[in-house]
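Only one chain is shown below, in structure tokens, and it's the form predicted on its own.
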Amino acid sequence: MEPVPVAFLASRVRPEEKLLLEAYARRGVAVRRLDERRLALPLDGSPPPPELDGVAVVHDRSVAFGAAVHALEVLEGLGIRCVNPAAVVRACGDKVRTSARLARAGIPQPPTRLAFSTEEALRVLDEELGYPAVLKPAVGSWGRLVARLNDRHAAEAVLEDREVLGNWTHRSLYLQRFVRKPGRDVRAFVIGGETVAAIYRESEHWVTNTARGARTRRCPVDGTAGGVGDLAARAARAVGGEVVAVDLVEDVDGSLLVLEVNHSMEFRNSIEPTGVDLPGLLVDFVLAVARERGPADARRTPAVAGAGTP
């Protein structure tokens, strides 16, 4: 079989890119990585560059929220289809574009706010929210400058510091009702529409993130309607995800809510206790895609942003 023309948008090659890797391997595909700290693309009609030739897919897998995106809409311009679009990690990579797609979608997700000052902020906090509440980063990952709220003064002194020592993505302030979680939370894998597996992420602390220590089982993917498969799969059509990491959280009355979407999934620490192939799912994703585009396609057909609207 000739291999598929599949570039890999990756800066850093972490476990889970090995394992992709590897994956592509198995299946006699060999990958073209674009590392995109060593890569010029066009912006005035001028020819791409000679690594593009042939390519019909780009598996974006990188960490640089702000270069993937911009490159993943470079590269659609240049009718090179990418898994996922750019519009998606646009929406994903910003909490405050998810949360509005997601209410857009009615996927229920815990009380939020987004205020642009300090003092609109405490009174939001006083007068909605109350107390506990989580303040996050619109732009953000791996449990990075989450801060819970416990009470006024820890809100004023937070909220001082991200005025004070924070960059432009700071000054939009997400704002989220403390959910009282049962030690865990859930992230579910969707590829392709498919919730296909499913984890707990249990922790003493209330952040349960793997990159914070968190321990991990397998979940029971329920297809019903509002269980994790279901709810899971409608959040990732919600913000035109194709293969998209959801969590969700349990609230006190055991409803599941809708946390966040991640574009980029990690998911090594997640193969073992559920049992799937989750790095060769997604290749065998990527691949159906460039086999339904083909290089030629590629070529001649611009691409258009991708899915959902950014």
Second form
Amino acid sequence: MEPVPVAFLASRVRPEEKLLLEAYARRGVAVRRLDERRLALPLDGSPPPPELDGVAVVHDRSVAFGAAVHALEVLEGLGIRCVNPAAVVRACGDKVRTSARLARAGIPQPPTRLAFSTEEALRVLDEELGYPAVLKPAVGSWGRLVARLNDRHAAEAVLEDREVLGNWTHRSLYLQRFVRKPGRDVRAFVIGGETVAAIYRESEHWVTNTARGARTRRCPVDGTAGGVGDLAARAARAVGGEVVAVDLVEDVDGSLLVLEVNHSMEFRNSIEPTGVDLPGLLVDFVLAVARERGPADARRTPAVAGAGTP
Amino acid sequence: MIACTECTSSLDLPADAVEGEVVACADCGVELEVVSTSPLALALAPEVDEDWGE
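To test you: the structure above is the form predicted on its own. What is the structure of the form predicted in complex with the partner chain?
Every chain and every other molecule in the complex is listed next, the one we just looked at coming first.
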């Protein structure tokens, strides 16, 4: 196999990671596996560990947001180019940061508020968002701890739960108007700035994550202004995303709103309905970055400008 | 074939199993991680953490 200076950062190997490793192998590329659980990185200017010898690019597929964002930041400090960059992972892995970036870029979202106390959250719900509304944890995925607040009584109960049982991350209350979507939402895959595929995720349940059993069907990629392709590409750009999946929802008037951007997207259920070789495209993007980056001996200068600042 | 670390039932792993892959024991349902492919070794997979996801 061709020795290419790419390392693949992953602990838990989901079907997606296996498909990506297979795509590298099909291209004759031997990537080095890195598992963050077995990695200790220098923070004091000491030399990098031997696992990083010859590595110029890290393809991040870690399932753990906290570990990934820290590891990538340190790796970038060692001059290693990361896909996605640490700043992108930081922006995507925290819904508050994602929304702030989207708002700054003028990307349409459902009405969304951030509160830091139960009292202020209830006021915002009563006076600005109305019911039903949705409370989401700032950090989290797969629909976990996402709560639909049908009325003030539900809101009081869930907010009290978060206050008493949650940890400090649950004190940032991310509240959103509930969108009466037509039994589906849209996931669009953006690679290198281009929306390459999209699926509808259909479910009778109001949570339409495939991790929660939603069915998938191909969604046409409409590149016209405000269409799926255009909006997803703009959302990806807003977070600096190189390879991301953008979740969108159709509002009652048919307009599209962006819900979130995923930096380590799952795509196992999207290849067949779209007919698009998503793992192949992702790997080709990383390899193009590696070719552009050059050999690892050029890695003494940070690769990504502004990577340390969200 | 390899034994489940929890209930000792025999498991058939995919021929192309890789380190980090998670398999479920058909008998006791526990999730096991492939921690080594040579020699083949399994360990109880970590619980899903709050920050895990996409």
